[in-house]
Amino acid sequence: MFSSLKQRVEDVLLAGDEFSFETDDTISLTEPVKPEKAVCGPGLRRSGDRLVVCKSGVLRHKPPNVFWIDSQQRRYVPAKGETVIGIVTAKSGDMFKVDVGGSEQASLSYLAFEGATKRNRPNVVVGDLVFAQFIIANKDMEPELACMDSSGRASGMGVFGAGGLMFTVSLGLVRRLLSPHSEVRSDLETLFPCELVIGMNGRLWVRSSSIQQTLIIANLLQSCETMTAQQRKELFRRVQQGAL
């Protein structure tokens, strides 16, 4: 399975198609038999001995084992330790309901803030923008935020975005952008100095020197979810020039 994997690397998948164990029926009496293992990420599910793709797109893989498949999903499914874009939507009690693009909203409680007490409450308002990590997220409990890490900081996390825009790209366009060599976020920044924030639900917020600006970097990204590298260099360039 793990050699007909590699083969279809970067090759078009569709939601039903299958990978089976490959058995080898000579043993060998010298050399020891090491199992391949394929590591399965987004896209993939194990059922027996069958690999299944439940989700169409691209398949990815990183060196040595990880395979996942890289599709131009929208809708977003909470997951444990992502860190999104939430809007306030309503306050009841000590806790604050937050819209985060799922299937249902998630709660962030007045105590998820560095250095909240009872008495230092922190001035959250409906309406508001926050930058937030899911603590828990399964198909059986409410979803669950905290704006401070495990240590208790914030870490870059809290209410933000003022004087900035938000807007909704693909799940696939945010993870190249949060890749560590990510070529659409350094072309961009070598275009213009902007401040960015990604949330892996499929929300960004940007805020340039002007609204102008702001705007152009918001089509600009739009625009790069459906380009080739060639494409977006170009558009890019015409950009740079003040041809567009």
The other form holds:
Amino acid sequence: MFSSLKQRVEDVLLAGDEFSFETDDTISLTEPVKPEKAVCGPGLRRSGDRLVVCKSGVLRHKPPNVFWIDSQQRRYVPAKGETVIGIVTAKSGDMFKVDVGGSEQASLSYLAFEGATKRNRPNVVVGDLVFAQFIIANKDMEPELACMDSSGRASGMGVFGAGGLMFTVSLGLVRRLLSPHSEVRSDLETLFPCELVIGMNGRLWVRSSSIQQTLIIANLLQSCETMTAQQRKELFRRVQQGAL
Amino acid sequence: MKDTPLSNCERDFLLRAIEEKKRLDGRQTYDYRRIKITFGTDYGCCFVNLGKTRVMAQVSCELVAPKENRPNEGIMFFNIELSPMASPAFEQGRQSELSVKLNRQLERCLRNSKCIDTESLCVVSGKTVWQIRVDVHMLNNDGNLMDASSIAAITALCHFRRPDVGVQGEEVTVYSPEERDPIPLSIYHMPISVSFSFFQQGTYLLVDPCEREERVMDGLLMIAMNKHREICSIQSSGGIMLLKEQVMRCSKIASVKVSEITELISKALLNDKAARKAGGRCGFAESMPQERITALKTDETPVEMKDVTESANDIVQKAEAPPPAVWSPVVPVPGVGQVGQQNTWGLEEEDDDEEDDEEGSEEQKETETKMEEDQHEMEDRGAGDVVEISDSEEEEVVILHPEIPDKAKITGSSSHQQRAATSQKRQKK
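Okay, that is the form predicted alone; can I get the form predicted in complex with its partner chain now?
First the chain shown before, then all remaining chains and molecules of the complex.
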């Protein structure tokens, strides 16, 4: 199965495609053999003894044994531990209702901020942007957010947003931006200095020194989705030279 | 489903950008987004893309009784549908405020301006008139639905062809498109609406707002005009106070825009006409761009054409040869023979004298007098066939069933036959 997976790397797969153990998968009897383990990333799921593709997209591989599907999905499904950008829509009693782009609005308790107590309420109004992470996110319950990590520190989360622009992109691009040595991010660094907040629900927030530059970066990121690496580098170079 | 709420930071940023005369997609203040007009396979079906806003209009017609107070005018009916496909904010079934507003604006723009000659739609005064129905569907909402709908509606009306009718007294016959060419509607002028959005209490103005700009605007001014600079309708919503100079300026901008858009529409209609004439594939299927991953497209499988003749020959050779024809024995009645294919008279022998005599004799031996055969055939055939086998001395005996299957020839002949044949030969000779 490992070999059949490796064969299909960089192929477009559709939801429903399967990988199963083939009858001619041989194991050598003479050499010491380690059991092959394939780690399934997003888009692949194990069902019984088969690997099933559950999202359409391109199969990617990271050696030694990680496989996942890169897709252009824009619809976000809340998952525990992911950090997202939410918009506060309502204030009801002890908690805020936050829109994260999923099927339901998430709730954010006002005590889930760093240094918040019953007397010391956080300064949040309806319409603010918050950067928070999910503490409860499954299909049976209403999702819950918190603006602090397990030790009580903010670590970058909380209310933000003045002066910048928020826009939506596909989830695939967001994951590309968040990967450790992201090419897109390094290309972006060659342009103007800017502040960037990346929410895993497909929302990006940008702020730069002027409105024009902010708009340029927002448009560039939105167009990165449909460009190859070559075209992107070319475009960034032209912007840098001030042609645009 | 509720639409995504607009955050404060987006609103502030947009307003500040507009103050600096910057738009989200880099347009200038008076710029329209890219307009693309395509047509469907039927006459009267039109798609309009205004940037990412996508709208479809379909025109149809039927014969109905006219209104009582207007017995010799046709009826026009407009309907705008906000499909939930266009935006999560649109709900199926419920008539929202926006839908009512758009419907009213389109009606005012097209009906009250009398852009279509309704009297030409009359078939029998007081009894039968054409009712033209325009349905506009929103497919994607990225702002400025009104302009896109007006462009789609008027283009679809110009594109539409109604069936030809013949009136004889009180009887009305509708001809199908195959019988008689359908006729276009008679349209006097093309009213097109242009939308202006105002920000900061009328200080700043933008033409063709996109969806986010629409959310932060204070008010909207819609001017419907045709290319002859006649204003068909003006509507201001949002409760903003506008100065006279502002309205005049907007109307000047609108006239420029309308003439550009009218030219675009005429060009699109001409292109479509040329494409239909050339018989090219036009219509919905061709107007969809082919996205790589999702198009149902397989590569052409190459068919081997090199060895076709050889393989065909092989097949022919390997097939069984048709069974050799064996004529059934036929005993000639004395005095009667057949001239023609199988000569029993021996006349052909004269021609074949140069050839082997053996051949000639063989012919005699193997000759079939087709008498009995034909008699059999006559019994088999129906009454309609006429075969004259007579002892007439005409040279040509026409048998009306030429494809008599090759019957088996007898190779051996009875001596009786031989004698009979030779006796006949002697008689004739």
